[in-house]
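Next up: a single chain in structure tokens, the form predicted on its own.
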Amino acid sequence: MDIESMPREQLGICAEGNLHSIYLMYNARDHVEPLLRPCLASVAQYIFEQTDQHADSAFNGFVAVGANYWDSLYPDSRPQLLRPFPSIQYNDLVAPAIEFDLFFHIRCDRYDVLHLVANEIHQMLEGLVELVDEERGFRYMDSRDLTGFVDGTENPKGRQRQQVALVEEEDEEFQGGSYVHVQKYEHKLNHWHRLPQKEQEDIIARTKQDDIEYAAEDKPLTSHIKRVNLKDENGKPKEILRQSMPFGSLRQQGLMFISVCRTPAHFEDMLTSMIKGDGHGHTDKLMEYTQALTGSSFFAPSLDFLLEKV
């Protein structure tokens, strides 16, 4: 397929980082699908237009449909690899699955613009859905997680972001779409901050201040980087594009972890490696200091798909 006929992606999927974010999780009311399809198309088009209107503050966003709701909304076709979130438990480590019907992900460098757009989206959906969860994220220091370590260092750069995140000819109807996984992690910061810095660095396998990754031979088998930097049978990295941001208040704070990828397998393999480990008892030690509260699987189709399926 030539570049001219490629479906238009939703621009928030591969966008660079922002200062602020809002995450909205909705469940649809019963039997609203004939009204919801055109409404979703309108919301996606609105988000697309706001990207131009607020280009000076780098506004972007996307709409994604839950794995368990997809067939109700679009019964005629389904992304080949779309499946529910993999609930995993191993000893004391748990990655729960809590599915939602719709996910709206919007980000901007101006909080007021973001708030205005979120209100508009909510009004456009009125009567069709129920808001189940809302979180507001923010950039912390120089793009660090609340643990104090730089987040997203491993992310693909430039054009490679599209190559990692977007479905291509392997599923032609869903080209330009992306498999999305969302987990809300609550950090146990009181415990984390009591650790000596060197112990924190060993858990991550990266220096805290300078963000320098440990040499391969120095990475503990239980370190976070060792558990998530996986390769396939040909030695090629199993990459994802992370669109995560810190969130929260004094009551509860942590990371909204968001993975976008052309296949769900890379994220699923990483999660299994973190929770179940390598089969020899080496699980991700970082999981002792943070807890996944949710786990949801979505597909963010191309803008053109949403506009055509009204």
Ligand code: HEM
Second form
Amino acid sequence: MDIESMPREQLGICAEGNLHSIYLMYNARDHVEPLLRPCLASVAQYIFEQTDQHADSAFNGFVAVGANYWDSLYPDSRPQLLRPFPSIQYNDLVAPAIEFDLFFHIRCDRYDVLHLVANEIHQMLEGLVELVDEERGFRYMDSRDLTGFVDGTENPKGRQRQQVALVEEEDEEFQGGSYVHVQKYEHKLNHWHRLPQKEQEDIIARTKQDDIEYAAEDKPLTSHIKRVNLKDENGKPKEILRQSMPFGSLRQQGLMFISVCRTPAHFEDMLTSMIKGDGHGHTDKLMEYTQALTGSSFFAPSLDFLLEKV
Ligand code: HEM
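The structure above corresponds to the form predicted on its own; please provide the structure of the form predicted together with this ligand.
Full complex below, order starting with the chain above.
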């Protein structure tokens, strides 16, 4: 397929980082699908237009449909690999599955613009859905997670973001779409901050201040980096694009972890490797200092799919 006929992706999927974000999780009312389809198309188009309108503050966003809701909304066709979030439990580590029908992900370097757009989206959806969860994320220091470690360093860069995140010819109807996984993590910061810095660094396998990766032989098997650095049977790295940001307030704070990828398998394998470990008891020590409160699986179709399927 030449570039002209490629469906247009939703621009928030591969966008670079921002200062602010809003996450809206909705469930649909019963039997609203004939009205909801055109409404979603309008919202996606609106978000697309705001990207031009507010280019100076790098606005971007996307709409994604829950794995368990997809067939109600689009009964005629389903992304080949779309499946529910893999709830995983092993000893004391739990990654729960909490699914939502719709996910709106909007980001911008201006908080006022973001707030305005969120209000607009909410109004457009009025009567069709219920808002089940809302969080607001922010850039912390020089793009650090609230643990104090830089987050996102090893993310794919440039054109590689598209190659990792967007479905291509392997599922023709869903080209330009992306499998999205979201986990809201609440950090146990009191416990974390009591750890000496060297122990924290051993948990991540990078230095804290300068964000330098440990040498391969120094990475503990229980470190986060070791657990998520996976290769397929041909030795090719399994990659995801992370769009995570810190969120919260004094009562509850942590990381909105967001993975976008052309396959759900990479995220699933990484999460399994973190929670269940390597079969020799080496689970991800980072998980002892944070708790996933949610776990949801979505597909963010191309803009053109949403506009066509009304
Ligand atoms: C509370 C949750 C999490 C925190 C605080 C966290 C934090 C970090 C940090 C500090 C890094 C190192 C810097 C970087 O390359 O970005 C990192 C890397 C990474 N994380 Fe996480 N992470 C979390 C959850 C997850 C989950 C659930 C997954 C996937 C299932 C994941 C996948 C990755 C990957 C693929 C890398 C890059 C590894 C590399 O190539 O070196 N993370 N994370």
